[in-house]
Each structure stands twice: as structure tokens, then as C-alpha cells.
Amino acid sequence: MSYIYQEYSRYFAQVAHPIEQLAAEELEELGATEVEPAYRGVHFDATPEVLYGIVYQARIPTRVLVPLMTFDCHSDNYLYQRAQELDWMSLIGVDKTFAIFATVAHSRIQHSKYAALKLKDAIVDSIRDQVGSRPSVERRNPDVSLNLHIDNNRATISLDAAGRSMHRRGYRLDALEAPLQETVAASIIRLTEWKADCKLLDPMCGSGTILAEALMVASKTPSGYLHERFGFDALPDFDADLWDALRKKIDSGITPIDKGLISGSDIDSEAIRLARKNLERLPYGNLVTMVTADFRDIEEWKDGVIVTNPPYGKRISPWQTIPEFYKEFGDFLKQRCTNTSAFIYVGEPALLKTVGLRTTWKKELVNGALEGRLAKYELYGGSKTSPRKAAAPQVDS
């Protein structure tokens, strides 16, 4: 049988709101055509080669969906019947595990978990009727990941081309409490317009997510580098030779970075230990400088870019409140970081008012359930030389 994507070569990248346009620009850079941003996603056309490349390299999307079928869906029974029309033996079979992620809106079927259950029943019953046994469900690391979306009683069943949420890069095996999502960190780096053309510092790096995403940009390491298996290999027309050649070509472009180009610090020695461990999983992660240090102990940082996600909560310590901490960090930027562009991401937008500096711009950026903000500050002192043109000095490790 044929599937929708085979007829139209059109796909959908899921993206957090409101950075759909940011993702659209990235997809175009990776070869997508007829790119059309939508709410929480981007529609695009792609050849198989471009699709494989997007799944392997894109940093902003959370999922890339390959539509298999779409139909009007006014009842759970009709969902079950139409879903059984798909050739689940060729897509999954009995030896692979699968998972279903469902969303519903403005439809007679009102509960996403129930919709997923009905689709699961259709799949296992269809396969069991053919061969007498059924595949297993595995939510964490399934062989095949499926998406069911029902909106205004219109259902679309898609295969997840990555086979997982694309924020799971694979380098972050250990993290501190409430870490920044990898796709959010990648969005932050893209919004800074940093192109590895000047030094970058995260003075409150935590377990190193911002540093890792900056490293991957600077070294041209694809976002899926640490993964061996992808969801698109379950497609009936998957071209293994094309994928193997493409991956080798992309990986051949990974390049070393200069020592001192990217550096991070944190007052918590455990955070630095975790950051080192995570970064060591990436190519040239050993060239990222990391030290256990309080930002207050940095005497000077100039001619570069600062990107950080400071802690937030009621108190930073028994003797200092969060607003006091942010004010002190603002003073550090103003007094010690000349000719620098600083980018601060906060999970609570009101905290930006306590920094005490005028923002160049502020952009909404969601991290999980937090409607955060990314703020840019231009810090000058003496001549206003662009930090983009400044050389990256050597930094002791």
C-alpha cells in the first residue's frame, strides 16, 4: 500500500511555541522546501535525503513526523477501523516494540490516552489476526514511535522519523535538578547569532547543556551524532545506502574547536564534574574549558559573548535572595564585561527587571512548563568594537 508522505513528500516538524519561524529558517538551511510555519510546528517538503539529513542535524524541532494516513474521525470505533487499514506488519511486525504519542483537540474523542489506546488495539489486533502473535509496547525506547493527532475530528497517523524526542541528544547522561532542555539551549544559541566567531562563556553552566549545544554548533556536530538508530529506517521505502553515505558525509564535516573558544564555570563542583562528563561524550568536548568558580571571582571578561541560565527560586543561599543575586550578576556584567554581548535566559520573566540593565531585546522561549524569556544586553566600555571580531584568547583549564 502507499502512504500520504509517498504521494506528497510533505512532513511536519513539531516545535515549541513561539519559535516556529526560528525552526523554519533552520529547516530551509538543511534543504527543506515549501516551508510553512504553523502553530507549534512547521510543514515542509523534502526528498528522502533531505528528510534523513534534517532528522540527523536539526537542533530546534522536537519531532519530525511522517504522515501515513489522514481521515475524518468522529468516533473511537471509526478510528479503530480506519487504523487497521494500514500495513502494520511491514511497519512494525511482531519483533519490534512500539509506542504511541497522541494529542486531541476540539473533537468528539476528548482524551489523548484513550485515543492512543484505541490505535494500539487496532495495531496489535491487525498483526495478531495475520500471524497469531503481537508486538509489545515500549514507551521509553521503542523501535517504532507513532504519533496520533486528532483536531476538529480529523485524525492523522504519523511515524516519528527520529524515533524519539529530538531533545534527547544522548550526551546528557547526568544532570542537576531542572536542567535546560537541549532544544531550548540550541534555540538560545541560535538566537544569539553566535557563529564561533568569538569566545563564549557560561558562568553558571550547571551540567553543561548550553556549553554542549555551543560546542556542537562550533564543531559542526549533528544533533543526532550519538544515536545509531532512527525512526525513518522503519519506512517501507527507507534507502539504507543513501543514509549510510549521507551520514558519512555529514560526519566528515565535524571539525575541532580552538582551546579557549568555549568555557564554562559554576560555583558547584558537582555541576562541573557532570558537565565535564557530559561534554566528553561529544567530539572535542575536551577542548571546552571548565572550572569550579563563582562568577564574582572573574576579574574581567571582555570581547566575547556570555550565555547563561542563572538559578531561580526564592533564595540562592541562606543569606541572599534571588533578586539580590540577579542584581549582583547585573553589576558584574556592567563593571567587568566590556565589549560583550550577554544573553540571560530565565524561567521567571519578572526576574529580568532585577538585573538592573537595559535590555536590547527580550524573546519568549518555553522550557517545558516554564514560559521563560531570553534577554540580550550589549555591554560597552571604551571603544565599541564588535565582539564578533575579537580574537579568542587562551584560557587556562
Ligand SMILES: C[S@@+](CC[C@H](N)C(=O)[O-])C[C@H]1O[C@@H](n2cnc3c(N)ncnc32)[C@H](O)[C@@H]1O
Contents of the next structure:
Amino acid sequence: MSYIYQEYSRYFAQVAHPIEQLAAEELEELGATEVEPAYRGVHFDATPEVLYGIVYQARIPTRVLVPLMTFDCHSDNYLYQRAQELDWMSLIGVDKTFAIFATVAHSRIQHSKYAALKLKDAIVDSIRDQVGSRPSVERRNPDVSLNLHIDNNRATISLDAAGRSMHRRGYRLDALEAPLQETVAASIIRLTEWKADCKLLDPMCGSGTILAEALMVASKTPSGYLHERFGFDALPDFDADLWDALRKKIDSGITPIDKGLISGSDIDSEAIRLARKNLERLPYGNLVTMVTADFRDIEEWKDGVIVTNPPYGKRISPWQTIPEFYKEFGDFLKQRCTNTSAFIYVGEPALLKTVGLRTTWKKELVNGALEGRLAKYELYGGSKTSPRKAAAPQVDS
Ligand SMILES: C[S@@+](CC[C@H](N)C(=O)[O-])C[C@H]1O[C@@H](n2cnc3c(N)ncnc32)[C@H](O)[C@@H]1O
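Following the display of the form predicted alone, present the structure of the form predicted together with the ligand.
What follows is the entire complex, opening with the chain shown before.
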């Protein structure tokens, strides 16, 4: 039997809102064609080679879905019946584990968990009818990850081409306070337009997510580098030779960075210990400099880029409120950082008002449930030099 992706070679990358356009640009760079941003995602065409390359290298999407089947669906029984038409025995078989992630909107079937349960029953029953035994469900680390989307009573069953949420790069096994999602940190780096052409500092680096994503850009390390297996290897037409050759070619492009190009600091020595461990899982992570330091003790920083995600929450210390802390960081940027572009990411937009510096632009960027903002500041020096030209100054709210 043929699946709809085989007919149309069209796929869907899930992306956080409102960075669909940013993701569309990345997908085009990786060879996707007919790229069309939609709400919380991007549709695109790809050859198998381009699809494998996107899943292995894209930094911004959270999932890439390969549609298997789509149909009008007004009842759970119909979902159960139609889903049994797919050849689950060859897609999953009895020895692999699987998981289903479902979303439903504006449809007669109203509960995503119930929809997922119906699809699970269809899969298990169809395989059991054929061979007498069934595959197991495994939510955390399934061999095959499926997506069921029902919108306006139209159901689409897709295979997750990475086999996991793509923010799970595999380098961050440990984190302390409020870590950034890896895909959000990657989006931040892309929005700065930093091209590894000047030094980059995160003075409140926590577990090092911004540093790790910057390192992966500078060293051309693919986002999926630490993973062995990908969801696309369960596709019936998966081409193992093509994938092996492609992976070798992409990996051969990984290059060392100059020591000192990327550096991080944090007031918390435990955060620095974890950041080091996380960075060391990546190629050339040992070339990222990290020290325990209060940003107030950094005497001077010039001719580079600062990208950071300061703490938020009610208070950061018993003697200082969050607005006072942000004001102090704004003063640090103004007084000690020259010829530098600074990018501050906050989980609460109101915090940016307390920095006390004029923003060049602000952009909305969600981090999980947080309605975050990234702001750019240009810090000129005593000299007449202008700060390095970073991201295009497109001002929004
Ligand atoms: C929101 S967390 C950063 C999380 C980080 N982006 C990540 O993904 O793990 C803020 C960090 O600021 C650090 N911090 C707080 N006050 C600081 C100061 N005065 N100087 C340097 N770091 C500070 C905290 O220790 C914490 O690790």
C-alpha cells in the first residue's frame, strides 16, 4: 500500500508560534521546496535525502511529521476502522515499541487522549489479528512515534521523522534553574544573526543551553548529532545507504572553534559544573570557556555579542528585587560593554522595561508556557565605532 507522503513528498514541521517564518527560512536553506508557513508549523516538499538532512540538522522545529493517511473522521469508531487499513505490521511489527501523540481541535472527537487510545487499539488489534501478538506502548523512548491530528473532523496520522521531540538534542542531561528549551535557544542564536565572526558571551549561562546552541552553529554540528536512531528509519522506503552517506558527509563538515570565541559565566558554581558537563558532550565543547563569576565583577566586555537569559521569578536574592537586578544589568551593559550587541531573553515581557536601555527591537518567542521576549540593544563605545551589525532592526511591539 502507498502512504500519502509517497504520493506528494510533502511534510509538516511543527514550530512554536510566532517563529514559523524563521523556521521556513531554515528549512529552505536545508533544501526544502514549496515551503509554506502555517500556524505553528511549516509545510514543505522534500526528497528523501532532504528530509533526512532536515531531521538531522534543523535547529528550530520541534518535530517533523511524515503523513501516512488522512480522512474525514466524525466518530471514534470510524477512526478505529480507517486506521486499521494501514500496514501496521510493517511500520511497527511486534518487536518495536510505539507511542501516539494526539491533538484535536473543532471536531466531534473532543478529547485527544481518547483519540490516541482509539488509534492505539486499532494498531494493536490489527497486528494481533495478523500474528497473534502485539507491540507494547512506551511513551518515553518509543521505537516508533506517531502523531494523530484531528482538525475540523479531518484526521491525519503521521510518523514522527525524528522519533522524538527535536529539542531533545542529547547534550543536556542536567539542568538547574529554568533552563531554556534547546529549540528556543537555537532560535535566539539565529535571531541575533551571529555568524561566529566575533566573540559571544552568556554572563548568566545556567546549564549552558545558549552556549551549546552557539557552539553547534559555530562548529557546524548538526542538531541530531548525539542521536543514533531516527524515526524515519521505520519508513517502508527508508534508504539506509543514502542516510549513511549523508550523515558521513554532514559530520565531515564539523569544524573546531577558536578558544575564547564562545564563553559563559554564572554566579552559581554548580551551574558552571553542569554547563561544562553538558558542553563536553558536544564536539569541541572543551573549547568553550566557562567560569564562575557574578556579572558585576566583569570589568569590561567589548567588540562582541552578549546573549543571555537572566533569572526571573519574584526575587533573586533577599536584598534585591527583580527590577533592581535588571536595572543593574542594564547599567553593566551601558557602562562596561562597548561596541557590542546585547540580546536579552526574558520569560515576562514587562521585565524589559526595567533594563533602562533603548531597545533596537523586541521579538516574541515562547519558551514552553512562557510568553517570552527577545530584545536587542546596541552598545556603542567611547570611540566612534558602531556596534557590529547583528540582526536586522525590525522593530515590533
Ligand atoms: C534563567 S537562568 C539561565 C538558564 C540558562 N539559559 C539555561 O538554559 O540553563 C539564570 C541564571 O542566572 C544566574 N545568575 C543570577 N544572578 C547572577 C549574577 N549576578 N551573575 C551571574 N549569574 C547570575 C543564575 O545562577 C541562573 O543560572
